[in-house]
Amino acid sequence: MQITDSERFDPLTPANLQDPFSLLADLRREQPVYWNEKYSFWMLTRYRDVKAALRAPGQFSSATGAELERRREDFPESLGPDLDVCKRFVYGQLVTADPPEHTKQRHAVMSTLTSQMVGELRTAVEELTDDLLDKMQRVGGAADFVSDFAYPLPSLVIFDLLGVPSEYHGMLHRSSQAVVAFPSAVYRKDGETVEELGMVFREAERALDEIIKARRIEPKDDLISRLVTFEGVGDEMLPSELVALCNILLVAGHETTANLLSGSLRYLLESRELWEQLRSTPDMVPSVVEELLRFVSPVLWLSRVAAEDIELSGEVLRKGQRIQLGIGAANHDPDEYDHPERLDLMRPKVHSLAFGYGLHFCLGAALARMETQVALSRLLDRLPNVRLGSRQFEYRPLYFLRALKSLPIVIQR
């Protein structure tokens, strides 16, 4: 039976979301604007054309949840609170949103996540990667460095960034997990998934309101007290927009991190001889964190929304039709990079798209890297001879992100 190109292009199909790098190279080679019909969006995959659109908030709008209101009537009228509740959380913040509500809410991280507090964070961070290091030599043997090394990491550094109380600590994330888990909801309408995302939601609405009552009381030398505090945004915004706002901050500061952690190792351990060489000149760490973000790519898609009929390479995106920016794509195109599925420590002037680009570009970039820098040192300086327990690799059904759901690795005591 031949495959048609609504199946090829499916970026939810189980092969896909397992390979999306097959799907990207080929959708980049044939139809690079492409207009996907069964889920009403366009898919950009060259370089070119999403770091343009990323450069253009103009014309390709942050503000993607208005566009959620024609999806619902795919759901049952029973379910409106529950979509409601996963709207505000999704797309009731800075990186959903344009200017002046984007400029304000950026204003305000900016001002109070400092370089000099993500410098004063390195110790810390320091001191977390060797007490999970710690625990993975204790026990020996077999482990799954996703779940004993690269969500505890920057979850433990984020959540003590924002001074979320450890009780607080598992259903916080889980509502970081219902924020990357709800778009897949939507367009497979699944009715099920969206009321559980919805129930999460609703007690993390509840957790964070107290958090932020008690910093308004007493504030804390923490990044949720300065917010609160802090002119134009604390005593401005409304209660669930600093709801949204803080939840949004909790997802960037631990979901991406902890995805090209876990890449990185496994494609630096697949091919021993790149864990070897980067062992022998560790002073390579910085420049190799670049080149795992853009191998990696911890980020494949970016929503956006036409905000004005756009033409591009013959075809009109129409004002109001939702635009999904090729992140994966874009750092694999080999108009823009020589051999782009090679793994090259030793790749020079690495720009890639792994943050975005332009008035979205990430807050939290400074402290992705500097934790994945960390991360890496003490791992090759404490786990040299630590080996893959699997070649079986299984990602978690996000058709825009990169991650996988377990990375088995033995570890010699």
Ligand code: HEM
Second form
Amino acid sequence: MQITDSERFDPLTPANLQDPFSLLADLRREQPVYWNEKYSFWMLTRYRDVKAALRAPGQFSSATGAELERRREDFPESLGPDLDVCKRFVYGQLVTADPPEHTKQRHAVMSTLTSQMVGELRTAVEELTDDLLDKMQRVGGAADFVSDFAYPLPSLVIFDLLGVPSEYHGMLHRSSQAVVAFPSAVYRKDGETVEELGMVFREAERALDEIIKARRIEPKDDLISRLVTFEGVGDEMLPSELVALCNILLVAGHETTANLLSGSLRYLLESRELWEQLRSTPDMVPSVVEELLRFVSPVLWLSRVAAEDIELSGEVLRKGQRIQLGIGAANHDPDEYDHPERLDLMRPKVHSLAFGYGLHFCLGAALARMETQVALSRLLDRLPNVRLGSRQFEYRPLYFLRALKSLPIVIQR
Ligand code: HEM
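Just the form predicted on its own so far, so send over the form predicted in complex with the ligand.
Below: every chain and molecule of the assembly, starting with the one above.
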């Protein structure tokens, strides 16, 4: 049976969710500016197009929440309140805003999450890393690197940084996972999931609101206190905006670094000589992290909306249409990187689009780099003989993130 383009280029099929890079390579080669009829979005996969789009935020708007409004008709009216809370939670913050709303929030985060703060966190990250490794070593034998290390490390770091008390951790873990599950649920027109996510968000909204109120009354030495007391934010932003801002920091802190850590260990151990090469040259860890960012591409797609009609490669992207920018595809574009499907630890200076580019460039890049460098250095040092426990890799069904569900490893005591 002949397979159509719409099936081949469907990022949400089980096969493409597990191995998106084949789909991305086919798209980039055959239809680099592709209108996906099924999901009503454009898919851009060439490095030069994706970077040019990120350079032109006036044309490629980040305010994707408005576009969600049009997708409401895919759901029964009874889900209105659930879609409302999803919208507030997922689209009420800087990643999905254009200037001037974006400017205010970005300035606040940049001023409060400084590189000095990240530098000061290094010792705490080293201690957390050692605690997690101690625990894994004590148990010995089989472990799941995702649930025992890759997820807990960045989550504990971001909870600590924001100042979220431990009684809220479980709930906010669930809501971070819910945020990243939301786009796929919308594209699948999956009302049941939207309803469940709505419930999780309502609970998370209440939790964050409580923490924010407490920090307003009695500020502490944490990021939430700094944000709520920051001029023009604490006094001017709506409570729902503050909640969404704190939430996006939590989500970004949880979901992306975890995927970089687990993806990195997978690829380094899959071909043992890379692991041994890095063990013999641990000074290379910082530059290797840049190559891992490119190769793993923890975020595969960014979302934009055409702010005007845009002509590109003979196509017209109509005003209001959704556009998916394939940063994962761009990071594997052979026009930009020699042998892109090779994880090359010696690759000279890698400038990938893994953290985005331009106006919305990741505000947690320094933190994510530091955490990954510390984690990799410690892993090489403390678990030199670690092995993969399985060569079957299952990814969570999130088309825009590359998130391993688990990574079984074997630790020799
Ligand atoms: C490996 C880890 C990470 C990756 C791959 C990553 C990737 C990205 C990307 C691609 C963007 C651009 C979004 C866009 O243009 O639409 C972004 C934005 C952002 N990231 Fe990260 N991120 C990571 C870690 C973090 C961490 C740890 C934090 C928080 C502490 C964080 C906070 C943010 C924020 C606040 C933005 C929004 C910036 C803006 O809209 O102006 N990220 N990130």
